[in-house]
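Single chain ahead, written as structure tokens, the form predicted alone.
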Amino acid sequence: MPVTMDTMSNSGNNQNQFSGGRRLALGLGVAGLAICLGLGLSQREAAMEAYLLAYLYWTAVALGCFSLLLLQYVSGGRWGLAIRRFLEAGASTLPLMAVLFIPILMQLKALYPWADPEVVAHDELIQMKVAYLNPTAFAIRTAVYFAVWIIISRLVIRWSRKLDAGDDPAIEARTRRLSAPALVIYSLTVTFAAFDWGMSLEPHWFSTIYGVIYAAGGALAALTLSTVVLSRVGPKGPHAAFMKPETIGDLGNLMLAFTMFWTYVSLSQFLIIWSGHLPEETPWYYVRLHGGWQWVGLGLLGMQFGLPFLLLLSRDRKRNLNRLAGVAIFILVMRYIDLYWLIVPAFTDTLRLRVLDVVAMAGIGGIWFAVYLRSLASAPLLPVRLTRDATGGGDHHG
């Protein structure tokens, strides 16, 4: 049968499939929330902390969705083929996730200190910021944020709809050229992003770093995401017979590259603000290397590069879809222990673990997945003429 046709076909039996995955996820989402919501009325500040580190860590996910989905537009290449529907679950997401901003728009005074008056009146450095670091200038940047991302979102996923329909086959060059832009003003907004949300945690301290960090952990998130579901769909759906060991191959170096990005920023950050050892900044480092943090700092160096960029190496590895699916787990749990170190600091001196960040991580990540999978169940699992021009010898290699 072609390929086609069992894309096709494929597309009428993805809501049973995802059924019910979706199903528990969106009852372990519900009561997550509900315990987060139950246990706030009691700890109001430590339930908002948790609920903005977990938010933090999907909206990344969601947001790395979003930026691999333009750069495969641009550039092209079988495993965006491979991973696009997942990608596009990801991204889809996005109109959710500006939703969950509500809470955190709500309760700023108990998460950031220039939303409190007080703090501001009697801190000069702050003052010096008010222009930008104000409530209603902040909501004002969010909305614009989730506006730009989800109209070319919603765009680019409505123009791969229509390729699958048969319609206008200049889409795919409509898309493309609407991409590489697209990239540029992402690059901007997800770093402005990260400063408003993340950075002026602690307003005292900067980084032009911090940004690139939050969008390069964010992708390699979606990266390794997208690898897992695929190594639980694509045996058994359309992708067995359109993938190849060289398309897992992509994905593995693909995932060793944004590895290593990933280190590469983050040391950058370290090296550039602890040999200027200016008063403004190295303060935000020092509290990461004290307290029990340290530990933390020196397992992600191990675990979040070393080891994944062992595993990495092996062409062996990167070419078996389970073995990879293996490393891909191991980093999504670094990316939220990346993220721990980056943002709890501004809330304690002293390494903590609470239930609460397990229930918040549970309570966001399962209405996330739930609505990640009635997206992925909404189309064919495969772009479906891209895919047939590709297994019919058309040229999608990058």
Contents of the next structure:
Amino acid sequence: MPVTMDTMSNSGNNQNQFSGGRRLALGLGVAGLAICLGLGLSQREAAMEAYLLAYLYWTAVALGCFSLLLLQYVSGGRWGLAIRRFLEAGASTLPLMAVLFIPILMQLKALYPWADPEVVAHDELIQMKVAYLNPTAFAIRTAVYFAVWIIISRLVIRWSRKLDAGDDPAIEARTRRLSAPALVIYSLTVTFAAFDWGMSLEPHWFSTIYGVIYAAGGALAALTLSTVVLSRVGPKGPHAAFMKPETIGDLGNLMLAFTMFWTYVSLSQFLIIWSGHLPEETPWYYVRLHGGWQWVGLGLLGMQFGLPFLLLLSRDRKRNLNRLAGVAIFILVMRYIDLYWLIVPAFTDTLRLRVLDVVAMAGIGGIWFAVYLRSLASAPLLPVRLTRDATGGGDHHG
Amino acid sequence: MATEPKVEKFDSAVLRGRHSYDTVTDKIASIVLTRNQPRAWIFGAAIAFSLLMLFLYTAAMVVAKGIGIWGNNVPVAWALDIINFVWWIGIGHAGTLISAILLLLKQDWRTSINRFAEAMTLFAVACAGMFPLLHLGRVWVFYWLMPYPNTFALWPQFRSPLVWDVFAVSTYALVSLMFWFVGLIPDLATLRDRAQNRAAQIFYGVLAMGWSGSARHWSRYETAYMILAALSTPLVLSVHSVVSFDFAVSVLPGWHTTVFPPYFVAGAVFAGFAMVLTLAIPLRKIYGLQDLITMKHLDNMAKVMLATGLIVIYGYAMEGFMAWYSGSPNERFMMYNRLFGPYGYTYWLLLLCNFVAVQFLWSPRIRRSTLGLFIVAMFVNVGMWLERFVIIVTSLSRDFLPSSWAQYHPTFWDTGLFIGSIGLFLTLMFVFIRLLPMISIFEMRDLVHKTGGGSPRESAENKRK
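Form predicted in complex with its partner chain structure, per the form predicted alone context:
Time for the whole complex; same chain goes first.
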């Protein structure tokens, strides 16, 4: 039996397992945010733009973790068990992201044209949407999104911990019953969150698939992050029984599927807008295909789709955790570049690279990881009861 | 045939009862290799065949007199012909999803439904293909759609998704046909070996292509089947995405929206599963196949239907919100017109079928009741047809130019052709049930082996007999 009670109790006692990493992450985060704040006093807009970009990246990861957590309860499968705790850790950063939204709310005018009464007064098109695009409605909607996400994620995480403590099989059934409707609620809230936070940066533009693109990108980021974490803590921890090539291969296949889905929705959006050639829609792509941005766009096609796609076709690579984690890290970086191309052209017509963007990424990312690791340390890295079922109950097919 | 209790008890088995290799083979093969058919088959086939006559009559008239006898006219230049095309091609998608994607995902429960779902795909694609062909007017020059060297400088417009459709649909039909036929070969050999009369032996013998069941044959078979599954998988997405591009690349409000490709694909799978349920529920009852197509199958199919149905509803929600959010008067009018225009009732009916009716599938009690499921599936069949009607006719009838607005009124030749195409579909289905095993015999034997239903000794004894 690969997993003994001994290794399990070891893993349960991992309160200070990540203490070094947590301290480092927290230090980096506080320092990064302090620099952002300091620079923000003199260059408010630059600081806010960098902050929003980093915020959207880490929120996408947190929401991706949340959605995959719900999805694996609905779909089942060993891959879900193997990364369930990592997904829970990601979802448990949602309260943090709610708090980190406050600076954005305070500086709406620096980011969103519709938040500026001067702009609205001279823009008929925005006036048509003012019932939706106004600071009060924006704040209320954001509060509702986070309330829903936090309540559901806390319930799911708490039930999962309870399942570890006792042997009440009813809890798992209850979680599964919650997960399906929760996914429906999630898909609607994340869509409108993406419309609010990202799409409304260019308030004239609209696309019905925008929410799906943001959510799919987040799910891909969450999956790759979980794979990377698995490759770091897995070999030492209680995951030994779950490190089978088939389970790793499932993660690789999911990664390939999400990569293709991201490409499918992104490219079909482009094709439809390019083909329609309407003045309402093309400016969004016009900016992103000029002034240097076109190279980023082309790069995305090659590096967010082409390269991972080719690498993930190999069955051997998908079944080797370390090699898969290499691809995963690459995709995580590309997720940032994709978001950069999606968001930053709203602020500037020409390609620019700012140190501040990196600083903000480190700032929010550091604090995000501190919370993530604290959550990871608070429970065994594998759901104990289910592990016992899976390892004791023989090798199930599939 | 065992008498079925009113409410079947639900268990999660994909194979019920005590079955050995022989009993499943007998059960499935005997449906084909017998002189007697259930009265339901004769009755159903007679109705289907009459409707096929209607199809042949209307199609012949359309070819002879030209498509002017349809109700289509500017601005509604596309109507029932393309609605029916999209409806039928969508229905086919469930078969491909079940046979290819569920195979790659190692979902055992696909085994007993894949054969007739694939047949359904082929017949649905055949019906779908009729409409664009007939809409050409001069059917006999259909090959002009293909890029080939010719003397009149004719070359397809490759920027048009309608040209992509030609390739997407013909690829789809060919791959589906190969997939289906390759999957049939071992069973055709079984029928060849079991057939009692000479004609049947020759018929199945020729089709079985010399299959002897040797280890080498099986090994090659497995490889070929997996390759075809991998080839079919992208087709599930690509065919209906291209169909959605037919509309989305234009600038017409109600057609031009970026959510269309995934929303059309989900709608296709949704409609397809509804049709599989529509066929499976009566079939298992008439032929007593409740042990092979169990409540677990129906429950799983209902779940897929619920999930894809919710994606479709997401599409409706996005269309509705974005029509307002765009701030464009044309977009906003399109949505208003959909809800309250002259065709408004079709949109409300659509919401009843695809939104309200589908919510019943959340309840395990409905999912596990054959009658409840059948009713929901019928609602979805109607709803998905209405969806295409709403998208196509409502948008076209009131486009940018109010002076050219006009209502569309289908003629007898429109509706006759549509009802006739159902006859074509059902006739092919009835012939298929009569001539070929509707459930894969050897895959069921494999399932018996995997679930341990037929212990090796029991089967060995049966074989000796």
